[in-house]
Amino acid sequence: MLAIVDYGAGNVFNVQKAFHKLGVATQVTDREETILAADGLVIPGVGAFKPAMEILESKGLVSTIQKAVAAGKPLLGICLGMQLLFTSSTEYGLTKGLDLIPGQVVELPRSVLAAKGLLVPQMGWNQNRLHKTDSMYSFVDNQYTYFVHSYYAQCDETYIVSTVDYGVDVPAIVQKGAVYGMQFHPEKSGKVGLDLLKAFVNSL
């Protein structure tokens, strides 16, 4: 059973149909028993990072996910999830996140974009380039997935899976150890978003 964090984010019903359509059980949780008890945990999100976080800390699910990772337990983020696993972020003033993937969440450079003819938030699809081909994501490479965003991930290259062109290089999937991240929603993507999510069930 995998155990959706309910912290109060949106889209967490689009979620829960993928992985229904994939036939995996899910439950929709801010228990700490079951999600201490669930094979992986998965932390959907559409919204901004600082209250967020705050929800987070005051359902005290903060010390309970990494609880959970630090037991082995698979951990995907996907959105807004993908950004709370960072060490912080400066959306609505610098907010420290759950610090399971170094690295700062920030905005994406206006003035860039714009010079390019690029509007923000990010919205639609793009594609994907692949930066680890020993990853169980492998096959998202030169893939198209959909994005809505208008911050993204500053990491270290160790944890880049694949990224896509925005202006800037936007990391799409990240991950560290049994963290995985996905800024883009692969409930949204159509075919290759549930090959993404059968994969990380597959590993759990």
Contents of the next structure:
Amino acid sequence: MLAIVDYGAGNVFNVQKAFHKLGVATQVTDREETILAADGLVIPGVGAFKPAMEILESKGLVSTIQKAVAAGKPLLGICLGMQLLFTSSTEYGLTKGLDLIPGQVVELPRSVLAAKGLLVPQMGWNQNRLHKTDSMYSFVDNQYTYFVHSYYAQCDETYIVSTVDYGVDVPAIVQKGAVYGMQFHPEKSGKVGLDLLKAFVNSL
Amino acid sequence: MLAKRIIPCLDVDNGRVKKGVNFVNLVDVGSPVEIAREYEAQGADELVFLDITATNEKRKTLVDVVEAVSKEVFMPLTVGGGISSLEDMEALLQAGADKISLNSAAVAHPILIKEGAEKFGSQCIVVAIDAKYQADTGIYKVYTHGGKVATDYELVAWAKKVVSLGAGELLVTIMDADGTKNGFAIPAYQALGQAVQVPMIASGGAGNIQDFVDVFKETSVTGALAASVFHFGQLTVDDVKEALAAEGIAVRRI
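I've shown you the form predicted on its own. Could you give me the structure of the form predicted in complex with its partner chain?
What follows is the entire complex, opening with the chain shown before.
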């Protein structure tokens, strides 16, 4: 069973529907015992970093997630859930994250993007460029996935599985050990997205 | 590079997909799930469902349509038509919609845009604008209720206002062109592109492949929406993308 961490950050159901389509049992939960009993965790999320961390803190889920990861359970963060994996974010003031992958989440550089005719947020399908050829996600190379975001992660190359070009190199898939993050929405990225979720499930 | 989006629009009437010309003469073209699947196979980047059901009692069928489609088709879904409250928006988002499109209700109560953006995020709030060219004054005037009711708003002024209230995307239909297959109204999109800094979808008038090429080459729109050319099988989404790719425009092909 896969635990989908529920912290009121919207649209957990679309993530659940995608796993259901793959025949994977999931439970949307904020209970520590359910999360620690699961084979793996998914942190979805749409919205802002700071309120999301505040809710995770107030529900005691920060320590639960850190415990699950320390126990070696695979974790997949999606969109905002991916950003939460990092050390901190500058969205609405510097906020500490789950600190499972070293790095900082910052706003897409509006002036750099504007000079290239690009808008913030990035909204739409962008093409992945693979950095880590030995990844279980290596099939994402050249594939388009669906993004909606205004902030992006800055981290060491070691943790980058793939990037997309949006005026700057935007990390699309990141990984440290069994902790994975996807800046895009695999549950909205058609067949490739479902294949990426399946690869995660197969790693459990 | 970010791909330009090709977006089929499904007009839904009491749970079935319909298509008309200039919003009248509706013909049944199929079930939403079947049509959504077909478009996914063709490489559609996103789907827009527009509820054109006349009566309020039957309108809750739209929630069921969204629920059914979102279990089978994994791409962004935008839903509009008759949405007039935060409760309507929440029900559709819970059912699986990714974005809510506001049109007449946004004109009647612009505050709804702000409330929706604050509650669900700007990325969820699309404002759909229907406009017609006024030959006498040379401006595009905004209409509501499927083009039946004229407002006092000029297109660019209204677009700026909705973006300032929190609209994350604009879906702009130039109604003189809608269903006529005479091409997208390029000058309107050029004017809007200068005025607002949010993603914009051009809608109304697509009749052949060159119309799509033109709108992407000559304006800054990030998506193009069409209904009739796709529903009646004149073009597939991939036909359009093949032509765009040949012109050096980034598209996602499957």
